[in-house]
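Form predicted on its own, single chain, as structure tokens, below.
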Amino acid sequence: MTSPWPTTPATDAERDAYRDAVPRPFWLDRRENPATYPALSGAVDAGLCIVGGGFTGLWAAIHAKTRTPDRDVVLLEADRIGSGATGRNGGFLSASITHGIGNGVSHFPDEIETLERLGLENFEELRSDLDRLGIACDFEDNGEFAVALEPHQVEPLKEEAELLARYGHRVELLDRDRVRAEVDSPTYLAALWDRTGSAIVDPAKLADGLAVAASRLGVAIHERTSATRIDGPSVGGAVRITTGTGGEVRAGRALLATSACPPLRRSLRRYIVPVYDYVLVTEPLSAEQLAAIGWRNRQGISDTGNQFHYYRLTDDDRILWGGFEAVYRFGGPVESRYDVDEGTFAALSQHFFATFPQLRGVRFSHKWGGAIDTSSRFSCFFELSHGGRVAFAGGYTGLGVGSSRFGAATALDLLDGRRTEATALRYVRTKPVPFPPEPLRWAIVQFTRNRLAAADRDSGRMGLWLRTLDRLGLGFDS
């Protein structure tokens, strides 16, 4: 069988298809009247200072609230609340705190039990913190579907049903005509359907909630308050961390939150590579629309190529389509100006297409993109600086939305000197393989992007250069 997507160029209808698309996130184009935070002025002293207003400093301030009520806690966004990858992402909220049980297996052999009951663990008490919180973030606990669509991809998917049985996970296979008779397209040979510990939200609407939240807890909120240095810790045993507002936080203790965005201690760039993702989205789909392709019972989807896409539908059935190129640019720059990407935009309207024939003419009302933090182990790391004064938390490689809870806890806790299951883990304690430094991490990148596309033409055989990274523990995927 052929690949399902496209040799020949997008065609006119589908690059019109987007071309009056919005370029901004959908999440965050709909916002209605979210609260605002005050830019910070002149100096603050407190217990604990954030740097970042997205999912991991949001939760590790409410963390830190809950522990702790007195403790004074600063939070400084640069943008605005969850204007980073938080607000940019799918909304797809995984148990999973090791970017999926293949990867934590190859990873963490002798740890992935625990990292399993910690991650499912991780899904209830954040479901919890929701209602605890009275967050309305529109959470639909649907479960995920993984779909094979050529025939190498299928017997892998048994072997992952497998294994997320073995570790409690509630696992259904469906063959080529169960899966249409759930989601209707002609490049489905199989599916797995996970049912335990996937969920899909708003995001946008999570992040506010956290920060509301967050303040009615006793943070003090900052936004278009940029970080632009840290010093310490000085005698008294506090850290400064100088903003670009002229302002200046003295903080006993300092959680660094920065996802992509490149980090106050340069060494941390060693470890993060920032890679751009795009999406579009649809307009609502109509009633007959939605019956062309089912998808009544509206799970999360994701194909399972080297280079594969994520989709899902939102609470006014519009579907969400991203991922399969995952862009980096010479030196890693983070700038508004790569937001957007025709080329990777035509080619997702084109695989869209090639996905539900049926719905060709549907219009996409948005488009953009942003970057990711990739680490070599797509999954969290931690690392403590400045005396233990210090802490970072990042690398979630997309997956971050709800890893980025026990992220934030598992910091807090490396700050608080706690001993805890997690803090015990070589997870927790080591980090993962650098990347090597400019030429060579450009050219790296790109061969192995080469490589990833080049296996996924041939029946998914991975050559000498992708086993050796595997071999070296950077088995890369889009």
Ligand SMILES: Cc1cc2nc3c(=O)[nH]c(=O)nc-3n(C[C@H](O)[C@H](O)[C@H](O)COP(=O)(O)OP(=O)(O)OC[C@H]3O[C@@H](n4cnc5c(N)ncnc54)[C@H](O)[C@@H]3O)c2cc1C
The other form holds:
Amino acid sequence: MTSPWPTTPATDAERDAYRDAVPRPFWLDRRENPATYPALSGAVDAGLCIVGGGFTGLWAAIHAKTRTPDRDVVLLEADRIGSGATGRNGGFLSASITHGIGNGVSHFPDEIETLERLGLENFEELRSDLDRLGIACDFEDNGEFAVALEPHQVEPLKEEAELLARYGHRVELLDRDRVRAEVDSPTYLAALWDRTGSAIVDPAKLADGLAVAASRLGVAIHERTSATRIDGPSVGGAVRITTGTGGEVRAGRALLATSACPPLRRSLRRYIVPVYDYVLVTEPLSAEQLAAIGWRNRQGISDTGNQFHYYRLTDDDRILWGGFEAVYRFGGPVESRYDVDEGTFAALSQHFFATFPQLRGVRFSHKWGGAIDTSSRFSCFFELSHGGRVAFAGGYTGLGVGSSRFGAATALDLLDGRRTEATALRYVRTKPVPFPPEPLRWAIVQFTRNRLAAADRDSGRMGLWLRTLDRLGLGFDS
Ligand SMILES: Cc1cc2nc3c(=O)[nH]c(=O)nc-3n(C[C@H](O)[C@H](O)[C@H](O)COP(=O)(O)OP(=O)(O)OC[C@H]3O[C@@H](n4cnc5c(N)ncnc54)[C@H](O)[C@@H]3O)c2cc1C
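Right, the form predicted on its own is done; let's see the coordinates for the form predicted together with the ligand.
First the chain shown before, then all remaining chains and molecules of the complex.
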């Protein structure tokens, strides 16, 4: 059997379905009067300066103030809070800090037990932080479906179920009838339902809630304030962060949480490739449309090819549908003009209606894209510089909604010289294998994407190139 995805171009109806969609992230578009924060002008002193107002930066601000309330913390965000990947994602909140257990086992076999436990602890702490900080973000703890669409994808689901069960996850394998009784797609052959450490949230509500909580704790947040350079440390030990607004922060420590954006430290460019992922969101489904597909338990869903879709219901019963093509452009630009990509939207729409033919006629209200901070090991890494006064945390590769909380806490530990169970791990102490510079980088990424798609068309059979990367512990994902 071949892939369920049509090989013919999208039809006019499939293109019409998203033609009038608003080219903005659904989550950000529906925010009503989010709090605003002034740009920085003038010079300020701080114990800690955080650059980046996404999940990593916001969690770092909260951790820092919770641990040491009298530390002055300043957060600089080039655009608006949550305007990067944080406000553009699918809202899948996973406990895994290793981009899934399979990736964790292959990269950190000696540490996976600890990493799994730390990930689950982080998930539970995040959940209680939401209560403690009073953040309402439509957290729904219904677990996640991984669905098999081709026969060769069924056996790996069983293997993954055994692996997850070994690490304490509550898992269930569903055959075709049972999965279709849950969510009715003619493409489904089987599913793995992981009910442990897997939720969905509204990421913009989460980011806004974190920003309000951080501000309440005394963090000085500055939006529309781009950090342009970082110097030091000076004789007094402070680093100096200059901003594009004419401001300056003299800080004892700085945390760079800039994800896939051009980093302030050039050395980081070797470890991250910005990869664009695209998303469509439907209009709210009617009761009849919902009844036609089931989905009463509202699980997050992803299919299991190398190129995969992720999809979920929103609180107002739309379907968010994203993924499949992971687009890398020469030189890795991150610019607003790449927030839309006609070819990718056409494929997404076509695949949506192949998955849910019952929903033909449904229209998409929103379409957008965002840059993912892909690293060659698909999980967070850390870099300390400036004599240990500056840290970077990022590289989550498409699974950072939950793990950014862990990344932020660990980066603070490194900055504060705190020895913890996490800071002793190879996961924290080592960096991913760097990507080569351009033009080799572009050639390798494109060739790898091409081979991954070819493997999907050939019942998952990996050719020599993918097997070699696998042996070297390298990869490309979103
Ligand atoms: C389309 C898409 C779908 C995704 N889906 C999921 C999902 O369902 N589940 C999941 O776990 N993960 C998902 N992710 C990944 C997840 O969104 C990220 O891992 C997470 O948001 C990373 O947070 P961050 O704070 O590190 O980065 P970001 O949210 O990108 O924040 C970085 C911030 O730094 C700011 N900045 C950059 N440079 C500067 C500077 N010089 N000065 C000041 N500010 C600066 C940027 O403006 C930005 O706001 C997805 C990502 C995308 C793009």
